[in-house]
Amino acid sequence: MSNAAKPRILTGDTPTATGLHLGHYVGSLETRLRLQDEYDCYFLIANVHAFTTLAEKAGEIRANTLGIVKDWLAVGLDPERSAFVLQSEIPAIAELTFLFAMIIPFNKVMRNPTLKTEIESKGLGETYPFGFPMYAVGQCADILAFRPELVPVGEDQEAHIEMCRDVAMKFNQLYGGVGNRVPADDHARAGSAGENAVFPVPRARIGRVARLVGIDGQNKMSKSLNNAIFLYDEAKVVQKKINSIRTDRPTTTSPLPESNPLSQYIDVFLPAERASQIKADYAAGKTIMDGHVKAEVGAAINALLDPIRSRRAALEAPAAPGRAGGDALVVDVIRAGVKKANAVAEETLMLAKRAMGLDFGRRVVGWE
C-alpha cells in the first residue's frame, strides 16, 4: 500500500530536554511505532515552540532537536516509512499559524486547559511571552498543515486537538462551503461545488497510558518538574530513580494506594499476571518489601530501556570512513522528512489561501 493510499498521521515532540522520557514512550511513541504501515505518518519536531520557554538557549533546543530525532531512531521510528519534520523548515506552518490566529478568539485559546495547567507548572506568572498563548494555535497549524485524520497524543495534549479540530470546522465553515450542522465526519467530504473541504477533522489517539505519573507521585512525568526516567538514563540511574518512589506505608503489611506511582508502574511495565498478583497481595494485607518489589520494577522498565539505549549510543559515534554517524547523521535524516513534509504542507497552504481568495501566485519553496 502506497503512503499515498493511507490514511495520515501527524504527531510530534517539542524539544525542551535532550530526550524523550517514559511517560513519551506509553504515552504516544509505542503507538506511533505500531502505526508506522498502517498510516501516512509525519512525526514533528516543535523547535520554534521551545523557544516559548528557553528563548535564551537557543543552543540548548538545537542539541535537544538532534537528542529527540536520535530517541526516535532508538525506539524504532523508521524515517524510510515515517516523515520526520522539523517545524523550524516548514514555512506554510508560520503563514497557517497567522491565518488561523484570525478565526479563533483569543478567550478560547486562553481557556485552554493544558495551556493554564503549563503556565501554572513551570511558575511562569505573568512573565511569559506573547509566543506562548501563541503556540497553542500554532499547534493547530502544526497538525492541520499536513491534514491527518488522526492525532497520537497523550491525554494532557487532548485540550489541543479539540481546539484544532474547532479551527478546521471554523475554516471549513468560513471559506470551504460547509454547513455548520455538517458532523466533524463529514467535513471532508462536505465541500462547496462538490469538491472536498480544505481541512479533515482530525480525531486524537489517546496511548495506552493516558498520563503516566512521575516518580514524584504528584504530577505527571516531565523533565522541567525533575520527576522523569528518560529513554537514555543508565540502569543504575533508572533503578535509582524508582527506589526514590515514597510509597508512604506506615507498616510492610499495609496497602499501597493506587495513587501511587509505584502502583501505576506495576501495571504498566510488569506482566499483567505479575501486575496482578503484587496488587492482590498488597490488597490482602500480606508483608511486602516495597525495595523487592522497586528492583523488579526497575528491571522491567531496564529491560525495556536495554535496546532503546544501545541504539542511542550507536546513534551517538562520530562517523567513521564509509559510515555515517553522529549529528551528521541526524541532519541527514531531518533534510529528507523536511523535503517530503515541505511538498504536503506546501499544498495545504495552497488550498487553504484559494478558499480565501489570496491564491494571487505561487512559490517555491527549497532547503539545502
Given for the second form:
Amino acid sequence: MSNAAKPRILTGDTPTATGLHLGHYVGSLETRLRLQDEYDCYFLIANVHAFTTLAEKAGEIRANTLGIVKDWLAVGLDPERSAFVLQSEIPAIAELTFLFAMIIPFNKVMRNPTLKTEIESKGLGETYPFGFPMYAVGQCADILAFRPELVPVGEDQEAHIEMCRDVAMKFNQLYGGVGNRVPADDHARAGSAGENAVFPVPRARIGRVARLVGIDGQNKMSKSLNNAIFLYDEAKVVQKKINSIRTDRPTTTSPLPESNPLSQYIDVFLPAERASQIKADYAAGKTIMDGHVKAEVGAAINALLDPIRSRRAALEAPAAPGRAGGDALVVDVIRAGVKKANAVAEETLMLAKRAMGLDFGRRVVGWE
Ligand code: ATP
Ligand code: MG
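Other form of same protein, the form predicted together with adenosine-5'-triphosphate (ATP), not the form predicted alone:
In what comes next, the whole complex appears, and the chain from above leads the way.
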C-alpha cells in the first residue's frame, strides 16, 4: 500500500538530552517500530519545545536534536518509510498553535496534570517562561497538523492527548459545522481532506510499558531528571546504574516491594518465565542477594542495547570519502522528512484557515 493511502501516526521526542532512554524504548519506540509499515509515520523532534526549559542553551538543543535522530536510526526507525520532522521547520505548526490558543480555555491549560507534575519534578517553581504552559497548546498543533489516527505515547502524555482531542472536536464544532453530539470517532476520517470537519480526533496508543520508573524510584524515567539509563550508555555504566538502585530490604529474605524500580525492571527486561520465578522467590522469603538479580537484569538490558549502541557509535563517525555519515547524514534525513511533513501540514493549515474564513490564497513553503 502506498504511504498516502495509509492512516497516519504522529509522535515525537523533545531534545532535552543527547539521546533517548529505556523509558522511551519500552514506552514508545517499540510501538513505532512495529507500526512503521502499517502507518504513514511522522516522528517529530520538538526542538522549539526544548526551549521551554533550555532557552539559555540553544547549542545544546541543536546537539541534542542530532543525537536523538541518531538514536532513532540506531533503534531501527527508517527514514525511507517514516518522515523525521523538525518542529522548527514546520511553520504550519506555529500558526496552528496560535489559532488553537484562541479556543482552549486558559485555566484548562494551567490545570493540565502533566504540566503540574513537570513543574514540580523539574523544579521549575515560579520562573518558567510563558512558553512552558504554551507547549501544551503547541503539542495539540504538532499532532493535529498531521491529522493522524494514532499517537503512540507514554502514560505521562495522556492528559495532553486528551486536550488535543478536545481541541479537535471544538474546532470542528465551531468551524466545521459538526454537531455537539457527534461522537469523537465520527468527526472525520483520519487523514481525510475534511469535507466538513477538518480534524479527525486522534487516539493515544500507550506502549507495552505505560510508565517506566527511573533508577531513583521516585519519578518516571526522564531525560531531564538524572534518573535515566540511556540507550547509548556503555555496558559498564548501565550495570553501575542498575547497581545504584536502592532496594531497602532489611535482610536478604525480605520481600522486594512492587513499587521498587528493580521489581519493574525484572518484569520488563527479563523473559516472562524467569521474571515470575524471581518474583515468586522474593515473595516466598527465599534468601536472595539483590546483587545477583541486578547483574541478571543489567545483562538483559545490555543484550538489548548492544546492537543499538554499536549502530549509534557508527553514526557518530564522521563522513568519509564515498561514505555518508555523522551530522551531515542526519541533516539530510531531517531535510527529507521536513519536506514531506510540510506538504501535509500546509494542507491541514489551509483547510483550517478555510474553515475559519482566513484563506486568501495559497502559499508555498520549502527549502531554497
Ligand atoms: P523530559 O524529561 O525532557 O520531559 P522525557 O524523558 O519525558 O524528557 P519526552 O521527550 O518528554 O521524554 O517524551 C517522549 C515520549 O516518550 C513521550 O511519548 C513520553 O510519554 C514517552 N516517555 C518518556 N518517558 C517515559 C517513561 N519513563 N516511560 C514510558 N514512556 C515514556
Ligand atoms: Mg517529558
